[in-house]
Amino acid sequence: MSLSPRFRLLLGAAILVLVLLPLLGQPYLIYLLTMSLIFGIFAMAYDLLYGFTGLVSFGHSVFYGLPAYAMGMVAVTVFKYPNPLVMIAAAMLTGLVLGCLIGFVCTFARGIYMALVTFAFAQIIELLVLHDPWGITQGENGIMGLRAAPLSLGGLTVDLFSGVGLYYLVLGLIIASYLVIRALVNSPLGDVFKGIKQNEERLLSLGYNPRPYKVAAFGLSGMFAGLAGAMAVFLNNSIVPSMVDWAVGAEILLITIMGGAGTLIGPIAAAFLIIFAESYAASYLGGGNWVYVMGGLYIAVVMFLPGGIFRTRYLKKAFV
């Protein structure tokens, strides 16, 4: 799907606004923007699996949370080597390997049965994390103190792992992730992914074995989800068991559907909408009442925009 010149102009304007917003100097706004960008990367990762390949996962929190724990093992509980580049590489590699392994198992099933298998993995891994095997996950307490030290570049010290520095790092990563995933889905490999979603039986008749491609989709999705999890660790300076809770996977599924599965841009926009809506609803309504607002928002989108925000007639025209 190509982007029209008008849409590219709007996209460029949105990026410019995001570049300038930290100049307002409001820490909480920067935090929300950074979290929105992180969930935008996570949503694109899920969109690659669901929106383009047609595979439903109810346990994508595994690929977001377990790579974070891999960072914790590298930096705190096992190797005690808090190099930020090594930590990020460990998270992405963990996401890739987990995606391939879980994808290999899940692709024995189809449809809702595959989704249930992914859900089962999420439950098992959450229990494993809470059990704290060999002291590497620290159970319910989680792993604290994971903020990386500033990088020294020559005589210049740059802090890319907290505050405004982290915001700009994540902004650069989401742009890079978008370009990479977009190139991927427009490549011959991406054509096979789309073929799996549209008509898997026809692919079989053409001599393709869809299963290795499904495993590849899981692996690539897991790698980008691991990157999102790594950035969340730097943002919150901690790893907690809720990162692997199945509810995180359910939320990213809803964000992707709300934005418009198979658009990439839509899930990013929906991530911003949901993160800010959750924050302000919680502030104004207090307690757990914000969930009613979020539930109403999801219901409204499903009822009136069944294809998602970026699948509306006007916005679909903007892609052409």
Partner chain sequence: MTSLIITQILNGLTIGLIFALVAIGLTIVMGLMEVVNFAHGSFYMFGGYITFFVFSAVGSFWLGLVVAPVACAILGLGLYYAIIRPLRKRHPLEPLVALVGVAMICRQLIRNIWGAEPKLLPIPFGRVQVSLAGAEFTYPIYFFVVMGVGVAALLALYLLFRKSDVGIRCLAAIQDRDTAMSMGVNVDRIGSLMLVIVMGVAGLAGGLVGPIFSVYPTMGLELIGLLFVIAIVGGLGSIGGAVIAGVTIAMTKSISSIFVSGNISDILAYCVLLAILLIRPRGIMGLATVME
Second form
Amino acid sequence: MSLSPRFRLLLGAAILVLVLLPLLGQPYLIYLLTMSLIFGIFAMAYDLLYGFTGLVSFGHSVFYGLPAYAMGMVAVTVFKYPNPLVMIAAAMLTGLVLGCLIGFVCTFARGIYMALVTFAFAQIIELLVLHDPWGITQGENGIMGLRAAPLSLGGLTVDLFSGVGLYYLVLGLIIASYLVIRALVNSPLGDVFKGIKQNEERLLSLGYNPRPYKVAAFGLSGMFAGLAGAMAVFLNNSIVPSMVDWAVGAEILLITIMGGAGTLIGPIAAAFLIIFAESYAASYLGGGNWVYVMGGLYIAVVMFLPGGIFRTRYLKKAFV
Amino acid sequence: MTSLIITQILNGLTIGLIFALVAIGLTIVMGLMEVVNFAHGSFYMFGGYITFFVFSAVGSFWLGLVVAPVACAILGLGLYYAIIRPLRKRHPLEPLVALVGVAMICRQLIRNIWGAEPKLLPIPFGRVQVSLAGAEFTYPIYFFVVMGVGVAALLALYLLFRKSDVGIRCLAAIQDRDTAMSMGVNVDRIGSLMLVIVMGVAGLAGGLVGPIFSVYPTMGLELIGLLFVIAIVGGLGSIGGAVIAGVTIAMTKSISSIFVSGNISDILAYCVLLAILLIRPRGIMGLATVME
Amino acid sequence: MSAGQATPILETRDLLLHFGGVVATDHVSFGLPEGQVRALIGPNGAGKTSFFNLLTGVLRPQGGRIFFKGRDITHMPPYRRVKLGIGRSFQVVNLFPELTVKENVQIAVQASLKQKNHLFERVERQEISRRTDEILSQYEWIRDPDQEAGALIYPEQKKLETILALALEPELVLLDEPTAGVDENDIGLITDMINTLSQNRTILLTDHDIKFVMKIAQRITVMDQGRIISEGTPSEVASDPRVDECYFGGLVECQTTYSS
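Given the form predicted alone, corresponding form predicted in complex with its partner chain:
Below is the entire complex, every chain and molecule, led by the chain shown above.
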């Protein structure tokens, strides 16, 4: 999967535009862009699992929301140690460990049955978060006031955790994540992931036990999803139970399929499309009528762009 | 205490049968056409609202219960031709995305017409004195009616799949689509017919629960996840499995709710499902390997 | 085939497999000495592919045992049998369609390396790509190794299928109909491949092309209705009346129907 020069040029131009956009100085635009990039990271994490390894998860909200709660534990409810780097590390570690654990359990089953085990986990975790039996999640109220203090590096203070600073941080992280995930799927390990998707039986007959690889795919996907969750916490300065709502997991599944599973860039593009469409539709159409636009968008993309926006014949011919 | 437990068992049975009725539709559509019909819950909701509409316009709940399945069946045919048929050659998750869109639109449509507040249908009949296992209590007659209608509908579905030509073909296609197709089973035609039937059944179920839970715009969406789990835990294409799974879930929830709060009883219900899925990775009565 | 090889590399005892009422292998006891090229033939539905699937672990028998190099592998999962040295190709083309030819071979090569961390270490990765290139360079027909395997024409996919099995460098190679759907030219190529291979490996193959089987196999086992009905050198088997019976008129006529 090497990128054609034309595609590289387009990608470079997109990054340049993203770097320059904050100059417009519109806070709401920055907020939406940051949210889109966060969902872009999340969608790539999902794409790693679904698009490349072929494993469907209906419970990815867990890997986005629980790492956020892990940050809440670190910073507010349990350890009260609001160091941003520790918080991010805790979130990614939580995503990784959780991914491996849930991956280990759910890969006992296969196909749609496996997907449903992930769903059952998501439901249980969402209910636990709401019920808050151990006083960690603060139930329906969520956790507030998490934004880390600006980093001070020898007299120079940089605020990377709000506004434009956070935007550039997330932009940097999405580029880094893209490069890491791309290197991963093009590595020998990535070949095994793709092998699981395309022909698991053949992989067995070549001497691979697919399960550890599936667990690894879950773990890695969980780790990047956790990173996305961590950034969302900084952006919103709060952790709310809706982050573990299974609808979040469903949305990221939709975004990945809309964008074109297995293309990485496609899901990112779809994340921008969905976040912006949702926000603008909501601001122009009152009374929840923006839902018509979103519902129509889901239907239209599937109907008219088979294989997702990034898999259409036109784009494939032009860029890949 | 005994009477409370028995009441909860009866409640669990009633709700479980309703769950099973709706879930069977999901499992048949999934098994036959490989379509994960996220809009299924919307038809359950339509059934409830159509019943409510007929009731408020004409004053007869029972007429509503007749109109709802018919209307839902017709709407189901529309869904088939608008969304499912054009997408039938795609990867199974692509129709899912479109159907999520449909479900979103349906919910908002209902909200725009009838508002977000629940509409309660009056419960027909009164309560009856029950003496069972040494306990004396009163129980709404309507719940027994729901159980009766539910069992009758399940029986009708069972006969459809075991005795009728089209039902047997449908089961054959669920078990092995390619072989069935090579033997001349027209999966598309059977698919459209089945969709009409199961959407009608979902509409009936939605009408039936009106007096129990009331009808509200999110009634379908909040149930759909649970219904999927019931459908698949039961085993694709299996009516018996869906009934067992549906009743198990409803029982777990209703009985445990005596002792623990609502959230915990939901958690328990999902733990039971998780256990079943891990012990029998292809469902209670799993026969098909589709979508693995 | 030298004398004095007491223990066979592969042995089955009383292997029983049935699907409902249909018996696929009916108490099959079978031995294969090391270094031999053995063909397993029989009419369609004789149980050859089921027998292969039992050997590789895709199916589990209801009764009987399988031994490989003296080890009981009856209940071993497929991937562990491969690690022990059993490689296979499939009757129906069974590749990774969206991976390139090179990546297909690479997956097989990296599977053959024993080191656990081979997916991460740089040296190992260089070794993987070196051996992949080495294998690819042996086959002239592979013009574009960066082509997706799914885009190859059928005979090429079939050959790639066999290459994948060989890339594992197994001690025992199971080839399920290597010539099915392949033209005369390529049969020659596959024959050469197998001949080179048989110098230091044991080979068990099934095929419907009797001419090919007669030429390449040192010994032939004939199956019918789940049972072994005959075994011997090609000429012995060809003159066995029981074989004539199951093939309705002898191997030679059979040849014309199957290879057309």
